[in-house]
Every structure is written in structure tokens, then in C-alpha cells.
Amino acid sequence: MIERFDAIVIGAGMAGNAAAFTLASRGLNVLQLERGEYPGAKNVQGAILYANMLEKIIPDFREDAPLERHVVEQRFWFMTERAHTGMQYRSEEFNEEKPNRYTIIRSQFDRWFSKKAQEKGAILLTETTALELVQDAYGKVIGVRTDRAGGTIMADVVVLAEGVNGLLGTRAGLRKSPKADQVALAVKEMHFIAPEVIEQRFNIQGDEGVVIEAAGAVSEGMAGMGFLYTNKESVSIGIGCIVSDFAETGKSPYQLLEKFKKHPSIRPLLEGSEVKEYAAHLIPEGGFKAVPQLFGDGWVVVGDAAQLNNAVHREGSNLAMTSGRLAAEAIFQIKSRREPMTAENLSLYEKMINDSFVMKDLKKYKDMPALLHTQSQNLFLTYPQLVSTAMENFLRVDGVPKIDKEKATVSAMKAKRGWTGLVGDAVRVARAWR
């Protein structure tokens, strides 16, 4: 006998868990499929959790969620081979009763999130791959076929939360595979360090945390960034660059990470650490213009599978959770009206997400992904070097007249970009930012 559910959720990451929890908490009969050994087994993220988005789903999550540190300081570094020019923001306001941001470890957090969905009634099947969507004679999605014995399962609607490289939607022709210049490959290591050492090195105490994001020579001219996040007993360090850049240059993400770890600004922060984990993951970077069709007859797509990632602000998990929640709320509204899961009715999900911060933010930066990719040599090599040269000239006291130092700085800028190039770059960034 073929089983039937109100909804099937494909994937147990941030978006999938948010959808499964919301659907189950509304009383719907929900099946969640995860091909990993457990939720979070194949997820890689720095990772930062934005509290506001999770509070809308689980208001009291702080009571038992596996949180690492709440972030009180953000550092932005523009790196050359031997230096970095930094900007940072630290505020006691972040030491609030209910902090705004936390570092988390995805393998632990996703299991917790999935368990919460199961407590609401969702059924989870791990180590289960959804091979294809089942469609009726009119093309409406009516279920999935899995790799389990008798693996066809029917549902009124399928939520695709399968990640950026998920094949289920593309095999069914519901969305195209993302292009190589719309996806980043990120690699990450977990370095274990005693909590008291972390607190000393990063000037924090208790559960306070620091985030470092670095651009410049670390990506060797490719569009990409490095990161370092503090956890309770470890730091997460990694780097990600656009896949097409890796293909064109032949560079290895692992080699970039090794170089990043040896940088004079990073090496002391990792001294004496023990590496226990290494992982790689694809991240959507195409922005607004890469977002596919979000709904159809019997299906919706959420999270990374929908290319919902804000590269400018390095936000992904909050967009994923919000899209999963909104998709579930739209499905519940349709179900409560006893209406079919047609494309016309499921367009409610698109309306809800368009009205949210998700699409408003992505639309604001719709031209930024292309700019970062086409101007990567200037933005990630030339300008960090020019800023570093200017800072060294300003700070080094060696008997050279200040007027000569200023002339040297200006000459370096003119030699690298020229006045036309400098003005043109400023205009391009301003246009892409608005």
C-alpha cells in the first residue's frame, strides 16, 4: 500500500527543518526525507545563526538549542600577502538578554532542529534519497520515488529543500542547474582550542564570540572570502570562491585554505590548535537574478535550492529558515481552505516571500554578484594592496617628508587604476549597492 502525506519535505537543513516544523506544528501530516546519516551530516556553514528568524518559528529556542557563542564583535579584513587593514564593530548592546547572533555547529544544530520538528509530529527518514518526483498525466507533482523498497510515497505537495546542487527539481525540469559562476565552493576546518585560550586571543569572556571575514589576497584574485568564527571549544576557519574561478585558474580550495591559515594575521589565532574536521560544500551566490521559479503544481522550492543567499551580507541561514517557514504557512492556508495545491494557489508562497525582507534584500543587491565576479582582480587584489600601501605610508615614521609619502600613495593609485578607473569603479559599486 502506497503511503500518503499532506506534505513531503526533501532535506533536513535550515530550510527543510523550518518547513517541516511549521507544517507539523499546524497539524499537517509531514514526511521529511534526508539522504545523510543524520540531519546536518552533509551541511557546512561557518556558521552564524540569526536569532530573529528562528524566534518566529521557535520562540523559546534559547532554552535548549546547541548554541556556541553570541557574537559581540565583527571584524572585516582587507588582506595582502603580509598584512591586513581592518575595520571592526564591537558593542555592549550585543550582550543583551536575548542576543541577536550566535555561532553554531551545523551538525549539532540541524539534529536539534529536526528533533523539534519530530516532536511536533513530523516523520523523519534518514539515509533516504529521493530519486525522482512523481507526476500525474498533467505534470502535477503528486509524490516522490525513493531508493527504499516500495519507495513511492504520495503527497499533496512536495517542498524542495534539497540544497543548491539538488537534482530532484532539475531532473523533473522544474528548475535549471545553477551555473558555475552562480555557485561558490567553500572548504572549512574545525580547530579545537581550550575555551580560556579562545577568550584570551579574541579579547572576549564567557559566551561572547568574534567573527572575522577576510577579503583580498586570500582568494588570489578570485571572487571569494575567508572567514573565522569562534565557538565554545573551537574556531571554524574556511574560504569560499566562485566555482567558475576555480575552473578557470586551476587553483585548489584546499591550497587557498592552507595559505590563509599561514597568513601572519591568522597564524597566531590558530597556534596550538588541533584539527578534527574538514568539509566542503556548495553555496549559492547568484543572487536575485539566479532565483528560479519558486512554485508550481504540487511543489515549492526553498533555501539554497532556490538560490536564496545574500552574498553581500553573507546571509544564508536566515533566508533559508524564512523561506521554509513562509512556504509552510502558505501550504497551511491553502490546506485549511480545502483547496488543491495548484500553481495558482501556491503562488501565495511567492507573494509572501516577495513581501518579506528576503526578496527585498536580494533585489537591492541584484547587480552585485556580477560586479564581484567581473571585477574580482581589482576588488580582491588591487584595492586591498592600495589600501595597505596607503596605511603603511601613513603610519611608518622614517624621516621621509609626509608630502612625499602622500605623493607616493597617490602615484600608486594612479599607476594601478588611473583616475578614470578609480571613478569608474566607484560608480559601478555605487550602482550595484543601491
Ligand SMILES: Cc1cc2nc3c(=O)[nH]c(=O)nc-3n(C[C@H](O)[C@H](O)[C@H](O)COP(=O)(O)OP(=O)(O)OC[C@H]3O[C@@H](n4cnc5c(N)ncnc54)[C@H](O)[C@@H]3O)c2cc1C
Second form
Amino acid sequence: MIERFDAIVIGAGMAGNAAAFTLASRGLNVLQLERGEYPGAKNVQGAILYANMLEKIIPDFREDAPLERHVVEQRFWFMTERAHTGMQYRSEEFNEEKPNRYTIIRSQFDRWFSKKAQEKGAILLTETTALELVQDAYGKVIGVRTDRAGGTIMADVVVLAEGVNGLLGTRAGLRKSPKADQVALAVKEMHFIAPEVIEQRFNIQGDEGVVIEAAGAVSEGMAGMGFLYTNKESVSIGIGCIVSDFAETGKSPYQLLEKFKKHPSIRPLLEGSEVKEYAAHLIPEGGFKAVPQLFGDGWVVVGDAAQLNNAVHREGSNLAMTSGRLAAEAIFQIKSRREPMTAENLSLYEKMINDSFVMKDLKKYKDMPALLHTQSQNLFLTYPQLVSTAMENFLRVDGVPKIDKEKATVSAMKAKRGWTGLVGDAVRVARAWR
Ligand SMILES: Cc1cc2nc3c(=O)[nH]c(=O)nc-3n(C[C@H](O)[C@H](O)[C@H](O)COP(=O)(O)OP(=O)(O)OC[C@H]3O[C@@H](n4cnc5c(N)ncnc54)[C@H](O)[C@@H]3O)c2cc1C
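Starting from the form predicted on its own above, please write out the structure of the form predicted together with the named molecule.
Okay, now the whole complex, with that chain kicking things off.
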């Protein structure tokens, strides 16, 4: 049996649900395919949800979305083996009527988001894997072949929201698989703790939440970071590093996570917790230079499948939702004009995404992935150690004159990087940050 839809969306993650919701809301006939048992069954995120991008899709989402805590405090930790130097920002401004960031649990959130798309009329088929894109003699994508019996389905346009692996698009030759230095492998655990213990440990009340991002010795010189986020009755803890670094060093993400959990600054935060879930997932971290062709005849690609991820700010789901929404808006406009889904017409999606924060942010940090990779030893080992040495010298009161302590700090810096190294590093970071 061959059926025909206005659009087929592959995947019911952040990008796919945003696209399906927007397309169905505009009255298009949408089919969504999800290989998992239910939306979110296989999806992994820290997870911080950025409210602004969801509001643009479902303005009243706070009424019934499964939200954990709203974030009032963010801590950044530069770690050595036995210490951390911290910077933190906490503000009453984040205790606003409509908070800006929430922690979520993707298995619950994706189900809710998908239900919203279905309420608008999108048809969801779970436990259905899209195996291959169907193309006509000219290469135009005209449908999808699934693993269901007789499961070829035709559509005017296919939205590829299949996540970081993006097998469907690469199999069809629409883009290359991301390289090992363009993706991070992250592992994450959920530790269950009584809500009142979480509130006391993190100095929060009600549904306030705290997030911690940790860089330094935890990644053992590889480009990567650890995180710890508070949920209602659990904390999510995880760590991720670039895949090629794991391959070169032979280290495993699981070892890093075990070490991170035992760090003296982290261990007390997990004390008495019960681990209930463990997950591993890739994150696209190649940045602007890794973004592939975003559209073609009969197709568009959104979210992680399009490498839309801002590793510097740890943002991915918001870029996924925004790209899904913009792709759907572009498709709707083309459909409204009764024009075909050609590459020329679908280039509207690229224009819209270039004009949005998504591509502007990725462009701003275009040189950052290379810097993090080539300078990982300095940025993730040398500098956290130097900062820690400086803090120790500054704070320890032991009868050594302060002038001698300052000299010790400066000579440690000179010994590790030298003046030219220090200036060069500052220039490199400033350039990549522009
Ligand atoms: C450990 C970790 C922590 C993170 N933390 C954050 C964070 O705190 N904040 C943030 O904004 N981002 C975070 N991210 C990034 C964020 O999770 C992603 O950017 C986001 O999930 C991308 O959404 P997506 O819809 O593109 O892909 P996904 O969420 O991966 O969804 C893809 C969907 O497609 C389905 N699928 C794939 N292939 C097929 C097929 N052939 N047929 C049918 N279905 C298919 C999958 O089952 C899946 O449901 C984190 C990522 C990780 C791994």
C-alpha cells in the first residue's frame, strides 16, 4: 500500500516534534516516523530546556509540560584532581513568572511534545524505522521506505530529524557522516535523591534548580566537559569528550564518569543516591564548519542531523526546535504558494536559519572546535591547574610573605607556558571567541 502525505518527518525528538507540530498546526497532512517504542525512549540530554524556543512553538507549554526544576543558579567549575575553582551566577531574576531555563527528562518531555503534535493532527508511527529515502530518476526525494510490511510512503517533502547519526541522509548521499573529531560521546546517569535533600544540598527551594558545568582534569586533557543538573527527585550527572580523543587515548567515557563522581567536590552531592539509569549518546560538536547542505529537492535536514549544536554554550535542543520550526514554516510558505518542494524553493529554510540566532551563534564560534581540539591539554589541564595553584597560594595562610607567594604563582605560569605561550593562548582564545 502506498500512501501520500504533504510531509514526512523522520524522528520524534526535539527537532522532529517541533517540525511535526508546526506543520500540523498549519493544516498540513503530516506523518511522523519514530523508531523507538515511544518518543523519547532512546533520547538523551542533560537536560536543560530553553523556554524561549519552545514558547515560539507552544506559547502556553508551562501549563502541562513535564518540567523538573527552573534554573536559578549556574556554576562553572575548573577542576583539578583534588580541587575546583568556581564561578557561579545566581539571580532572583530567574525566579520569574515565566522562567527561562528548566531541567527536563527527555523520555517524559518527548512524549508530551509528540502528543501535542498529534493533537494538532500529525500522525505518529512508533517502532517504525525509516530505512531509506525514495528518490525519483532525477534524485528528488519523493518518499520513505520503512521497515513495515509494504511500508513505502510518499510525500512532497521529507524532514530529516533523525538525530546525530543521520544514517538515512548519509545513506542517500545527501551529506557525509560526521568525522570522529566532530562528535562527542557523552555518558549520563540519573541518581535518585529525596527532593528535600536536593533542596538542602543545593540551597534551593520548591522547584528551583541548580546546574553545574565542569571542565578541567575531569576530561584528562581531552576536549570535553562534565555536568550535574538537579531534577525534582534526581540529579543527572554526565561527561562527554570528543570521539577522536577517546580513540587516540584509549580512555573510556565510563571510566571518566566514575572518576568524576568520586571527585571530592562532586561526591558529597551524590551521597546516598540510587542510580537508576545509564545512557550514552553522541553530540555533534563540529560547529559551523561541520554544518552540511541543509536542503535539496524534496528534503530538508534539521537539529542534530544537521550538526546544529553550540558546544560552547551547551545548547542543542533549542537549535533543534528552532530549525524544526523554521523548516516547517518554510514548507508551509511554499505549500501556500502552491509551488513544488524543489531545492530552489526549500532554500528559503536556509535563508531563515541564517537569519536566526542558530547560524549567527555557530558562525561566531566557528574556530572554537579546532581550538578546543588542538589546545585541549593546555585548556583542560594546564590552566585549571595554574588557576588552582594561584588560588591555593592566595588563600593559604602559612607565614610565607605574600610577595613570595605571588612570585611562586607567576613562576608556575612561566614554567608551564612561558610569556609567549600565555600571550599566544590569550590571543587564540580571544580570536575564537569573537
Ligand atoms: C549527554 C547529553 C547532554 C545534553 N545536554 C543538553 C542540554 O542540557 N541542553 C540542550 O539544549 N541540549 C543538550 N544536548 C543536546 C540535545 O540532546 C540535542 O541537541 C537534541 O536532542 C537534538 O534533537 P534532535 O531532534 O535533532 O535529535 P534527537 O533528540 O536525537 O532525536 C532524533 C530522533 O529520531 C529517531 N530516529 C533516528 N533515526 C530514525 C529512523 N531511521 N527512523 C525513525 N526514527 C529515527 C530517534 O529515535 C530519535 O527519537 C545534550 C546531548 C547529550 C547527548
